[in-house]
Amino acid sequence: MAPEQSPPGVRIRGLTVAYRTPAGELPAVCGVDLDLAPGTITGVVGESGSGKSTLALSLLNAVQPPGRIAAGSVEIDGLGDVVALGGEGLRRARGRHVGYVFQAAQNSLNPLKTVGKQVLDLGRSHGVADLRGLLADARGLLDRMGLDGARVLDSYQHELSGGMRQRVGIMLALVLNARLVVLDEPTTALDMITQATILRIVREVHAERGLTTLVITHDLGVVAEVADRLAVMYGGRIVEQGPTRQVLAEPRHPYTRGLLRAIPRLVGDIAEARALPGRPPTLADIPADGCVFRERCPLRMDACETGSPPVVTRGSRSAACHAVRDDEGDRPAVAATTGEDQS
């Protein structure tokens, strides 16, 4: 299907999302800058609790209390700053401009209604005049994804497998012709064959419909398969970003290198896979000053204790780390983890 309009670009600037707790407001996302170039697939990767899903929900201005977007902007071409939207304008933006595929697909479906009735509800809520045409589009999308579209539209969620529900979620995100699509953990809890099918669908639909796509995942294999660019999150910050192949082939931040080193190999010495020491910070113990990764970092230095790491940008890549702050620091930081393991 040829795209009817240009895919939007997205510019996230200084985004901070805080949650109200007995200890005060604590940031789950802090000062994030990220661009989604029109027509590209961007992957955001990190351990559980790194702020990935909170970042994704910010694109819908859908952070729920006790959370709130405390600072920053999310500019989407053709829509403006989502953070400034509210009421009817925000409701219409969801689905029409931004399609969202939730992490747990079964939780985004109404167990008391068939899929087809939920498509009709979606159409009515957005003022779609041709509801029969909308159902035909939904059926066509499901057929395109290898399902019996007519059967699925007549089914309840409990009659569908996890992989089928995930594809229904993708259909619901696309059926109103949204040009920006967010997929939150699209392959979690799926078997490898179904994962491969979902990723193929993501690539094909992205290209055919001319989308801008954001994929949230903890799986580096997923971003390696589909993403043009990769952003690595830790403790609510983006610590490294750049073209996916470059970041995976030559990671600059010690956290990215630790993630790669922890991946089990199918061949070779299984002992080469090493878990990151320690554990990710919780919302209550993310350091307010200094580097958020310092407690687990093999390159920890005095500057990491109090100074926020500078964002070092080289061409299309950037990393926030004291060890790569200049040319003299960049080469030793890379060399430090490409030889013997320091853990």
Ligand SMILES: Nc1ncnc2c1ncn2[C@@H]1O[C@H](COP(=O)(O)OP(=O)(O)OP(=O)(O)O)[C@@H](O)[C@H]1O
Second form
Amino acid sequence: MAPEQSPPGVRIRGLTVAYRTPAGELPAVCGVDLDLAPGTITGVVGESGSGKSTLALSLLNAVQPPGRIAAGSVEIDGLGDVVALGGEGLRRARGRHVGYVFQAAQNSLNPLKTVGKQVLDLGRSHGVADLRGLLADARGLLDRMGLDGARVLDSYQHELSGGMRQRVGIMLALVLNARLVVLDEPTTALDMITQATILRIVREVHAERGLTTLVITHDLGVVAEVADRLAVMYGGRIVEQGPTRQVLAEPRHPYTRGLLRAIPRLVGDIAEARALPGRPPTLADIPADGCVFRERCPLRMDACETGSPPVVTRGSRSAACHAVRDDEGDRPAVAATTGEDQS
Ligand SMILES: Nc1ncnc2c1ncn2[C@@H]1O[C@H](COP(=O)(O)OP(=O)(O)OP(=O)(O)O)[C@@H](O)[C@H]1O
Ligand SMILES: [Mg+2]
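Right, and the form predicted together with the ligand of this protein, after the form predicted on its own?
Below, the chain from earlier opens the complete complex, with every other chain and molecule after it.
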């Protein structure tokens, strides 16, 4: 199984994805720049509706109408710009190059077919010649994830628990040997023990197979467990990103600070935990101009009303906030320590 090529890197630039709504076409993802460094796990975190799944779907050029990628590019090593990719090239890329576990994957298996039959369907749709070998790989992966692979392959969806189905979803994303894997909310709706098991599996399989992995979640605890780098989304923008430990230890954007303060198990003291006031915006009320977070921001100032806040990059971290700039603007730039500086 030891893969020889290096894992793919991904460069997302100026990505804007809009949905057609009764109020016109509105961006759910707006001007996003994000790099996935080869061989790393990147976590994207944000509240419901912040655009995480829309961003993830763009990695496969799989945004469905009434949505469309309105601007930008998604360069994946070995594939090129997937935004420009269409038809057969795109179909083959899905599964082979990019393995995808959709949000609520535990409910997206075909209820009328055994898991094994679905593996065979997947193999046939990708022209796999050795279907027996594919089934053996599927069984091996399931065994590897602590399941009885042979039994799971003979099972229907309703015979499996939520945690088992989630692992089946991960197996289906890996079985064609994709080296870029996107997991959208891999542990939502699972109990804490099963969640910990799945995250351990994600980490192990990532390292074993030499993957580049994107984990989407609303749960900062999940990214704290698995992600090397962290991107925080709000209202379709990435408001802060950097190495996970640094961002969690010293958040810069007021939204990241608010998110962290709301989590007792990260703060360490329930009495200290404070919910972020207000609600995240829906598509219709994301402000068209100015900072998208200003309605809920304790540091709001005049400059936040118009234009996009400048992305302040220091070393391997960046944050889009006027207050961050004013706060730390006269400090010298910190030299990049991780070699993944994005200037
Ligand atoms: N098919 C659609 N038509 C119109 N609007 C949509 C559609 N799909 C998503 N949206 C809107 O786009 C925004 C981003 O949605 P998205 O599903 O990407 O968010 P998310 O961060 O994944 O949320 P969640 O944590 O709930 O999964 C939301 O405001 C959502 O209502
Ligand atoms: Mg989602």
